[in-house]
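A single chain comes next, written as structure tokens; it is the form predicted alone.
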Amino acid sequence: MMDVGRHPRIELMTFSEVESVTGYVGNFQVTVRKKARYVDASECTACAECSKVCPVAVPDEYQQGFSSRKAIYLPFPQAVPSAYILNMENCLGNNPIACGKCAEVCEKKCINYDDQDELVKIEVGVIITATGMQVYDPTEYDEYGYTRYENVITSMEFERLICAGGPTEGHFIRPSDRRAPQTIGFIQCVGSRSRDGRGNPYCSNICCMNTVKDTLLLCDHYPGIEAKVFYMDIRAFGKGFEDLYMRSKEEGVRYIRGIPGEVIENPDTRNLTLTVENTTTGRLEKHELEMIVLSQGVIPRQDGDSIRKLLTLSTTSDGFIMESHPKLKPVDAPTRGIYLAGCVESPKDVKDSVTQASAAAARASILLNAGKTKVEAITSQIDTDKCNYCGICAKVCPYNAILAPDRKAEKAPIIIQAACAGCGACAAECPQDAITMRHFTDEQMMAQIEAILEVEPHKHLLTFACNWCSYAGGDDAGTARLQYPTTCRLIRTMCSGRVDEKFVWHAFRLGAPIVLVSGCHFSDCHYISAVRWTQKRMDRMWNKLDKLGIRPERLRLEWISAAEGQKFAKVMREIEDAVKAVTTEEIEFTMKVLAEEEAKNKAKKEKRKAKAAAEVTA
């Protein structure tokens, strides 16, 4: 960090926070708020002198709490730049001036009550994300007893006490006694691969490893000292990692398969008992520990959700950023122009952390020196003889890539090409036919339905397949050899979102037993939010098929994944059995509804032209 801090081409804008991003791929607009420090940065020289004779004491967030800190501190002892800052929230107060013992010490007048936060505009071309995570809070394990019992900490709570920079410089001791323990038990994965309703489903990656270093480190600092781990599993895939473990164990620390169930205190000797079942000799055994680290796992930051909606980005089943292809592209955003570093995509060591940031900033400047962008030919277009301004299609927009039309001054919408993915949900809501999906037009999706449809339609499965996911899964099902019914027949389509309602009820009008819409699940859409229009959509017309007296169960929605092959050729042949249950009388009959309803709006359609021209003319 100091010698990004250094460097002459990269500006580092610390204690700040991102406001807004406008803006596409290579031409992003970025408000920062710089936020008060009321010390001015570049003329202190941290000699400490304010912090002396500050009167107020808080616990120390960079020390877990095990310290104090003043109102006027140096956030940790690394910090860049190594200037302190005055926290508001904690001083006595500068309106009107309580105190001001600070501002009357320091030498060089780096102190100003009066300083107000700064937002600063830049343009930039790309953006890279790094914002990192979180780890969990086991308060909620309340069998452990942490917060309840002094010698129950947690990892990070370890590192502060066991390192040399930390509250007891580097010795370790117990917090309720202040001496060395001999016995220290570390219990793994408290808030990871959970399933009764804490903590989180997913491995967090670095809990293994980070309990083999500590047992490392507590074993070369007090030789003699015992130490118990209680796992599941040992998950040590790393290079060097499988070493690191097996040293451990000839160290002496004790690996025992199994989760504990409860600890309770010795209110005396404020030692611990912890009951365990070993799954490995299967039987129930209690030991006495002096004192216990929990191994918590690692969350997403709590604030993800204004990063997703500034950087108009998706998020996995676990709350992580998505990256637009896992094995293709994974530090890709799905917004053009945004890479992803670190453990904003997922749980991950420094290793790996370092190893995806060289990535992004590689692929960064590839976009920086090109200069220029391609973007694929199946963006959309806006007829504006058609439009009316109504603005749903920059309501639909996932990527804000449509610039809102403005009515009363007749400005129609305007693509941004550059930032167009082409998911083509805006075309398919739109309510005037006003939007063209370059290569997946109206006209060419309806003349593939008419083609399928043209012999025995009653025969033909008509499935309308997401290009990314379940597109990818028939091929993943065809590549596997699964087998399932001929009769399908698929309309690839770039996202479920293109599915317009007319291609629906054009299919079932020329004799379509069953429709099939069929895209990714709702946290794997690949285009961010497109899918969730597409469930919308289907609600509709479910409700429209009700009305008129047609099943709804003709008409199906299925999520398939490009890894769901299994699923893909199950959904099939399940499928067929419903095509053959559909009776021609009922084919017969949803095709005479359907020509009755679309001549009815036709004729709609030519009384409301009818009347437009009409008042045109008067």
The other form holds:
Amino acid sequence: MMDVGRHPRIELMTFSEVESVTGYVGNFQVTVRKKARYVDASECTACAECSKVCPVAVPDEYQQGFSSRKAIYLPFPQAVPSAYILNMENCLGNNPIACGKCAEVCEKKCINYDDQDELVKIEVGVIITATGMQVYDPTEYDEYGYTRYENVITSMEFERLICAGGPTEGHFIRPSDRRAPQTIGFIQCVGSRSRDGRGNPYCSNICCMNTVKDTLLLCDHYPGIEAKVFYMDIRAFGKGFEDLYMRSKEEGVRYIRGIPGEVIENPDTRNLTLTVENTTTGRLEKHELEMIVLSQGVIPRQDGDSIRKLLTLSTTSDGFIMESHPKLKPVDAPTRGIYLAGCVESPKDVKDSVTQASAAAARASILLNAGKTKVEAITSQIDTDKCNYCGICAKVCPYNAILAPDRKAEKAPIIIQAACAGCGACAAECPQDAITMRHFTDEQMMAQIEAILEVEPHKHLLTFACNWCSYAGGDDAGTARLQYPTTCRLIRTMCSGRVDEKFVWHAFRLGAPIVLVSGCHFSDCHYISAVRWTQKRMDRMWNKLDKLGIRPERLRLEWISAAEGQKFAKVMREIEDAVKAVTTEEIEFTMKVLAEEEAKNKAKKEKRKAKAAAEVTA
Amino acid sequence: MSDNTKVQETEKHQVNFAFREKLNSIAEGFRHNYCYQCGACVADCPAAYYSESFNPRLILLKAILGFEDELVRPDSEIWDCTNCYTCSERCPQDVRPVDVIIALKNLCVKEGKAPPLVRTISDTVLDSGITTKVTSLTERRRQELGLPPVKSYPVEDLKTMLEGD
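Having looked at the form predicted alone, could you now put up the form predicted in complex with the partner chain?
First the chain shown before, then all remaining chains and molecules of the complex.
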């Protein structure tokens, strides 16, 4: 951090919050709130005189509350910039009767009680999100007594107690009597790998090796200490990790496979007793320990939602930010020009964070050095003459690539070509048909539908398949030589969100027995959330089919991923039977009803047009 | 050990998929198959504390492997469970060992493999609505203590309710 702070071409803004982000790749406008720190950081020499006279003492957050700090303080010894900061919530204020002592002793006169937050506007080309994570609070696990017993601590607190810069200067003592413990237990997976509503279902990745490291530190500092680790699985999967684990075992640390039950404290000795089944022997064991460390898991930042909304990012079910592709684009966010690094994406250790950060920096520099970006020629385009300023396109765009229209000013929406990814949700939703998707135009789609249903339409299954998942799923079925009926005819769209209602109606009008729309599963939509609009549109169409007296089952929706060739073949086989079950009368009835419906709509439109024309002449 | 008995041994310890399916259908689906044998259910189990043979973790393991012969029998260890639900509270995987054990107990009763005592108790409940028989001794002691006689319960209603299942 010191190096970053000193670098001539890096501007480090600490104690600042991002207020808003607008724009798109290469042209982001970011507003940053530089919070008032009430001390001029460029003048402060960190002489600590102010802190000495400050009468307020509050628990030190950095030391996990084990020691206290003043209202004017240095957050931690290596803080960058190396300048004091005044917490106004703790400060007594500058009223001379109340206090004002720090300003009196400051030789540099750099304390300003009237400091204000400052809004800074910056323009950047790319953004790397590295907002980190938080640790899990084990209060929920009441059986371990974290809130009741002083000698039950978390691994974060352990870190402060064993650190040379910690409140005890590295002397490891237990909180109740400030004595070095002789026996210590570690309980693993507190808040991780848990599906019962307490904690999180995922593995937190770092806690196993953190505990192994902790036991080695203890054995190194206090030879002869008896350390026991209660675990269900030790996941030592990285380079050199297994060696470290074995070294810990060689040092005499006991690894006991079993998750303990209730922890009970002896009120006289303040020692803790826990019962555990040693699952390797199948016996119940009781262990008396002087101290217990809960190996807490990690959770996403609880205030991360604001960043997520600002950058239109989505999260996975565990709350961490979703990457663009789990294997091929692990550091890219789905929104172009935004990259991820570190624990904001998933729990990871220092090495993995550094790796990801380096990758993100390299990915970012590709864009920055080129100075321009290539956009695939499949973006959307708007015909401003047809637009009636309803603003639906801006609402459905998952990338915020469409600037909303202004009805009063008759300002049509603007599509930012650099930000558009080409899903086509806007074109499908536009009630005026004012949006054209390049290379997936309405005319092209209609022509494909007509060609498929030209000969013997009742024998063909018309399928809309999205480029990334379902079309690739079909490929997968093909390369795996899976057998499925030959009746299906695929129309490729970039996203299932492109499938306009009118395509489906057109297909039914031309005598299609069944229409299948298929796309990516909800969680792996390649266009952030465009697939949700598919679902909404399908619901609408099923309703309409029902109202018109047509079986809604004739319009099918299936989520098929690129790896689900098996499912693709299975769905095709299933639908083949359904295609055969559709009778000629049914198809004729559908064609008739839909033709009537279309004629009615046309007449209505004509009438409206005539009326408008009459108004103009009048 | 002859080769013959060896083969029998392995057959006995082969995974019985049919029994697994059967148990899945009565024990609220697939949930208990998520058990990763961490032993959290054993540490605070009062039955395991007093009986060395009782171990909810091993019962779950046997259930997952489908060891029907060892679980569904009158002297099976499942009958030591006190239904206190501590294991369900501790389990990180939401396996609910008690529910599996109750399902196994029901299976035992259905197949007539429950211990005789269970039959006696359930008969008493059907006859009188309570689990313990009221004897003349009970009545006498109650009279001595100045307590009213044990009131009778609407057993017919109870029977109607139970028939519904």
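Here, rigid core means the biggest group of C-alpha atoms that superpose within 1.5 Å across both forms. Positions refer to the first chain, counted from 1. Keep in mind that this is a model prediction, so the values were computed, not measured.
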Superposing on the rigid core, I want to see if residue 522 changes position between these two forms - specifically a Cα shift of 2 Å or more. yes
Is the C-alpha displacement of residue 38 equal to or greater than 2 Å between these two forms once the rigid core has been superposed? no
